[in-house]
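In structure tokens, the next block holds one chain alone, the form predicted alone.
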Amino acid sequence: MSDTQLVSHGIGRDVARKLGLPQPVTLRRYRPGEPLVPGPVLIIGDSAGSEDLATSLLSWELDVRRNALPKEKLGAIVLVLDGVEHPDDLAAPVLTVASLLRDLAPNGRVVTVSRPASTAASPAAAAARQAVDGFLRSLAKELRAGATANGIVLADGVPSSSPSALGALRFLLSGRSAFVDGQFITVGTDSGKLPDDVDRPLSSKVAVVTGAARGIGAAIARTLHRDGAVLVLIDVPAAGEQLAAVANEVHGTALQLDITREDAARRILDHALERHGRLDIMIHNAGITRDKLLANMDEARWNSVIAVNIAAQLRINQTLLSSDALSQAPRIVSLASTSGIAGNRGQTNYAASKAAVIGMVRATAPLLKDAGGTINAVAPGFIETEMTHRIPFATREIARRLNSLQQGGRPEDVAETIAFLASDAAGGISGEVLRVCGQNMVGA
């Protein structure tokens, strides 16, 4: 039992609540087959965007409503603020959604779809646009039993009903996104392509996992190969047998390679070229931590850890983009850190190294895109894994409650966000960073 259950069960409980430690709900988390939310979802939104996503939904076999009846509990509400001009134009639908909030139910969604205020036509638009996220992040810290509250963000020109729209919003209502809240997604192109198999987005893709032996690593394989990836599973030679394991359990092959080594990017497309004939999709999960107090920093820890967390992802990146081995629309997603958003007292390498992750993402989505491709990151917050559960256990109860949700996150959720991203239904978001942290209190 972890310490997240201890804490909301039996004796546990009751001592918990005599310490007054916060008892969070169990997440509704995705499972194949079950409904995507849980009641009726409510459109919210007098623009064209709005009808337009109603009847979206409507094809999804969703229970759609323009108008709530009393008392009935929502499954989700999608605010549509895609046409606002002026502050004053937030009033009515904020209202309106105020006046439900007792109604949604446990683990339901708030969904809000905007426009970015850097591209509005006015300062006052631009004021109604930026004043959407103030709005939906404060929402976030509101809501309770597992409820969330997400934005998707839609260039100028890109409709409601456009692919990764769609696939944004699905994934925001559903259960793959229990840990995601507060966040924004922005959709910056009409593109990319609806799965025929919602339960199996990623049926015949290769991917290849890095840091593949245990933790967030073995969880992005099962996630994936669930998904109905192909997988080529990566680590480091000392955890071969891990590695091993894992790569059974998913059908995949498994290749032990230190990925700082210089030869290491073309033995990664060899690899995936000789067993598979391409690749798809590359998750640079591998990462290290060597933490120190800035003061007590030696080169060895700052120079390792730049290696493996950036270093070797810039080397296998430019590999990949000089080959004609990629697929067409090929995804690249790279974890980076909270630390990296934030900072994080004794860990200036690995925060530094983070940051750059989310430097380089931004920097590459360019590159991508003639080829149709895309580059994201997945920044998790305070995760549930081996390393984790060392930290002192009341320093550790700390970290953990300090998100809008009060508990920690899994290793699943990390894998369900890249997922999300690896897919074609992500194919017109690129360049982001999306944070799996259950709204940290810290950061953005």
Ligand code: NAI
Given for the second form:
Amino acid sequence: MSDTQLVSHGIGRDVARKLGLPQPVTLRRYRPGEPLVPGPVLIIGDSAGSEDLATSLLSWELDVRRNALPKEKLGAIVLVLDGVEHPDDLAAPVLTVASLLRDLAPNGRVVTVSRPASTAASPAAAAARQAVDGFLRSLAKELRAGATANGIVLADGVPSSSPSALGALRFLLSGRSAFVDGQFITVGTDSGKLPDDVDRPLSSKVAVVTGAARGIGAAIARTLHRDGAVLVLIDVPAAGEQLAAVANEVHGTALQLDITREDAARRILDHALERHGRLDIMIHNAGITRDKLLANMDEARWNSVIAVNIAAQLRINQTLLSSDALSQAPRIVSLASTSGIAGNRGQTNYAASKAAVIGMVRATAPLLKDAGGTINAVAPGFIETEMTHRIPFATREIARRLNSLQQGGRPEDVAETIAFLASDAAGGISGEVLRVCGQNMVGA
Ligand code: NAI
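Switching forms now, from the form predicted alone to the form predicted together with the named molecule, please provide the structure.
Full assembly next; the chain just shown is listed first.
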């Protein structure tokens, strides 16, 4: 039973009410063939970038507005702020959004498009650009009924019509980003390519997913399969039966392998090349927790978490990068965690390993650049899996609601973000960390 069902019915609802916990709404999640947004898309802004975006959105056959019609429910508001040079420039566009927020449909979207403060030409421009950050994150906390607010930051020189800007916008408007809230996606370059078939963006790609027997890994397998990828699924021999079941379901091949083995990378490469002839996408999902307060931490707990969550990934990446077997424009996506960003009591080992993933991703991105490859991390917040079902009941009930969407995410929410980052459309996004946490309040 999902979290939403659990607290909307019977005993779960009564317990949730007694605890004074909010009632979560059902989030709009992606289904192929369904409309991208639940209504017309209003584009606010008068820069050349906003014109380009309007033209692109029209080519997606969306109902695009440059001015809102009275009393019309809007599916999304795209606020293009790529030309702001002083904080005073924000008032007019922001207050236009303010006047329209009550017209935003349930599960609607607000997306800002802006430039990075770090490269602004003047303190005033940097102030204006950075202001978008605070504005957007606060707005995300104010929206209700499953609506989200996220931003796209375009590096200077990257046009708003670049493949990854449009890819990111499509992702953020769609139900694929249901549990992504209050976040920014930075597009660093003009690389990437929009898919010919938007419902099968990973068509003919060969993808490896570790830890695929259950939880988020199994959801990643299903989502990549739906998007057209051919799959190699990995998990420990003890999970062999579950792994085979997932592999059968997605018509992929199963490889029973402990990723901490010295020869893991070689075996992954050999399997992918022998069975599928190539390797395009590597998803480092396998991960473990061995929670203890640091005062009670022992060597086995510390070492095993570091070994699985980061050391194995480092070793596998090193072999992949030094082999010529990776295809052109490879994609690597690693699972981090909000614990690795904000820290978490009882998780010094886990948080260290997940912060390490972020460090690794940032340092590896330049190494993949020449091959047109990318590497990114996805940091989930509270996701409903066996890992989080082990948390004691009361702590869990509170933890899953400490975010702007007031519910836990689902494994498929993480999988959708990974599928986006693995796609050709995300070719201009590398070295980034994207949180899938419903705008978790902890360490936000
Ligand atoms: P899970 O415990 O349900 O599944 C993890 C899978 O990895 C299992 O099938 C396990 O057998 C496999 N695995 C563990 N060690 C392995 C090894 N040495 N070699 C090969 N496979 C191995 O975990 P869940 O919740 O699906 O998490 C997946 C990833 O997402 C992990 O990296 C986790 O740290 C991360 N994550 C999960 C969150 C959540 O709320 N569930 C939050 C933040 C991050």
